[in-house]
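Below sits a lone chain in structure tokens, taken as the form predicted on its own.
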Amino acid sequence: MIIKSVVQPLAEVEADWLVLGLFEGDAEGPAVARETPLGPVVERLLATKDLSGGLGDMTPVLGMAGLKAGAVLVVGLGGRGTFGPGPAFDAGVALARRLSGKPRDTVAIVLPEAAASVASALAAGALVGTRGPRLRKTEASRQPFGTLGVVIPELSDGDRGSIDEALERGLIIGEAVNLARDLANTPPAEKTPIALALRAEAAARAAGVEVTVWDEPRIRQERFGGLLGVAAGSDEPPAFVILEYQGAGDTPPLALVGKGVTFDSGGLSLKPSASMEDMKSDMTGAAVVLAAIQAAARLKLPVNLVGYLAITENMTGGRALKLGDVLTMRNGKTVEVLNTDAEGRLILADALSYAAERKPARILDFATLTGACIVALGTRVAGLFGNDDAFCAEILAACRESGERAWRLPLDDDYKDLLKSTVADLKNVGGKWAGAITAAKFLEQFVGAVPWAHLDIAGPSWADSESSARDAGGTGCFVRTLIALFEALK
């Protein structure tokens, strides 16, 4: 899909559909439309309350004389005071979901305000909205637009240059979100650990990222006891992928660690059937890390990044972990396994230990780690944990910039008492209470003194049903937040 800026009076814009944003509470409609034939129509619909401007509301206006566009779609942007990249992204997704059901040669969106961040988010959302989750439908339910024009009625040449750069940024970010979504939505039979590692390698190399893939013998040589233990019940061998992007000289990198369980049956602590239906997406943490790093490389951001993807299945074969087994992790700590469905923390422990040994500036891990976090925060908000207040504050600021949501939860020392084992250094579950916190506390034991944060994305990573601005299935959450974080580190 081609995305470009269009500097032209509204009435002169040629497109199959012209999309006009409307802020909630505006009595007269957008100023750019008031001197066109569309202005009186919008005012009349506002007066009759057929238009509201609520975020995601969409009203088609057909048969408009005096415009070169074939039809008009009025899209609600929410309140003017709360508008920014987050609502712009949602509006972009919503309008694209509405219009991409049929082939469209040209769709033109009127930029609500001449801000590069809004233009970028709108473009990214529109690209995401044209990509449905139906990877194996015999007939495509969505069609990318031939050209997406972002209309700026009046702009200086310098401003247009910044908008064009923002649109290119939005295109890359939208494609990265779609990469993470597609990987999460891929059926598990097509996404074995080696297959996912090879897809990660191809995507990263295409963006200019250096890639190293470890096979099972190398993983054993590196003493990744947690990853090998979880993989033992599967006929498919595990993989470990290292992604390296150097855009800022020799400074220590930000390390990103992603959980990559390509299917999670729960192991011998078997999940109920209904709880397995979306477990093809238990590798979303790895997908988010991959998507964000390759996007950073495509954007040529001046940051140093290294990603670690721990990839395996969690199955119930004859060699599967048994309750009471003890594993020795990369850093030498021993872990008594009392629940094989608490597997993500076991594979992350090895990856975090390895990352910490290489002395990065900071470590941030992403994992669909606990159902307890969904109980605590619901399906739209991630749980944030960390040992460094300044780093956590930077992550939350990036969340606000992108419009994605996280909430910091406590990580006090007394939670470690819940992980005490009588036979090993730790056990892999903490008991009935504070499940998301004890999981994070477990991970903390493997980062040493390195500033570290953990995002439990179990809720936001998957949508059970669609809404105006979100498809059912994998969401590609926090790719946009990571890009905002990388840009803030410049």
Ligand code: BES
Second form
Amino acid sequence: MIIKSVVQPLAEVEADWLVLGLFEGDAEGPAVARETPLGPVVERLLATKDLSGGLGDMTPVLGMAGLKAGAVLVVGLGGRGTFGPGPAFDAGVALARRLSGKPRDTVAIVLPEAAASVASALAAGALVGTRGPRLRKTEASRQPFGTLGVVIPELSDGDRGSIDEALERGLIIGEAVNLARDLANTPPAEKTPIALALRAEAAARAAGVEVTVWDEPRIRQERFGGLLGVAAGSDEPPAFVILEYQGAGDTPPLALVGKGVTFDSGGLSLKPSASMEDMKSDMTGAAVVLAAIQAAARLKLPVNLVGYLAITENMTGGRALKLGDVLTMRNGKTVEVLNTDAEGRLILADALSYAAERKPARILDFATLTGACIVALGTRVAGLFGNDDAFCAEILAACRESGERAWRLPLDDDYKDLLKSTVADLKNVGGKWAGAITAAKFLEQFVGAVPWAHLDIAGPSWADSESSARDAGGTGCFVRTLIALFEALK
Ligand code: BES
Ligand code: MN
Ligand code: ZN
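Alternative state: the form predicted together with this ligand, after the form predicted on its own:
The next block holds the full complex; its first chain is the one shown before.
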């Protein structure tokens, strides 16, 4: 899909579809449309309340005379006061989902605000909306537009350059979100740990990221007892992937750690069938880390990043972990396994220890870690935990920038008591309550003194059903937030 800016009056824009944004609560249509034949039509539709401007609301206007565009789609942007990159992304997804069901040579979107961040988010959203979750349908149901034009009615040359740059950035971010979505939507038989590691390697290499893949003997040599323990129940060996991108000289990197469980059956603590349905997406943390690092490299961001992907299946084979088994982790701590379905923390523990040993500036991990986090915050909001207030504040600021949502939960010391084991240093489950917190408290034992934060993305990683601004399936959540965080770090 080609993306380019178009500086032209609306009536002159040649496109199969012209897309015009509308703010909720505005008494009149957009100023750029007023002097065109579209003006009176929008006014009438506003008066009859057939147009609302609500985010994701869409009304096609067909058969307009006096415009060079074939048809017009009016898209709601939500309130003017809350508008920014987040709503712009959602509006981009919504309009592209609506228009990409048939082949389109050109779609032109009128930029609602001449801001680079809005142009970028709109382009990213449009790209995400042209890609459906139906990877294995025999007939494609969405197709990228031939050309996506972003119309700027009037602008100086200098500003046009920055908008063009923003559109290019949006394309890279949209492709990264789609990479994370595609990986989550891929059937589990096609993404065994080795297959996923190889796909990660290829995507990272193509972006100029340095990649190291450890096989099982190497993982054993490195004493990753947690990863090996979980992998023991599977016929497929585990993998550990290290991604390195150096865009800022010799300063210590930000380390990103991702949970990569390619299928979580629960192990011998077997999940009921309905809870297992979406467990191919239990590798979303790893996918998000991969997608964001390769995008950072493509964008040539001036940051140093290192990613660690801990990849395995959680199965019930003859050598599977048994309840009461004790694992010795990378950092020497012993863990009594009392629920094999609390596997994410076991594999992350080793990855976090290893990351911490290498003295990064900070560590941020992403994991579809607990159902309890969905109970606490719902499906749209991630749980944020951390041992460093300033780092957590920066992550929340990046979330505000992207429009993605996280909420900080406590990590007070007394929660650690819930992880006391009679035979080992720790057990891998707490009690009945505060499940998302006890999981985070477990992870905290493996990061030493490094500033660390953890995002439990069990809720936002997956959408059970589609809505106008989002497809069902893998969401590629927090890739956009990570890019915003990288850009704020420099
Ligand atoms: N992968 C699951 C968490 C999950 C649940 C992600 C629902 C997405 C949607 C994780 O490995 C898990 O099974 N956690 C257990 C922990 C429990 C055994 C302490 C859970 O949440 O039930
Ligand atoms: Mn599990
Ligand atoms: Zn899991």
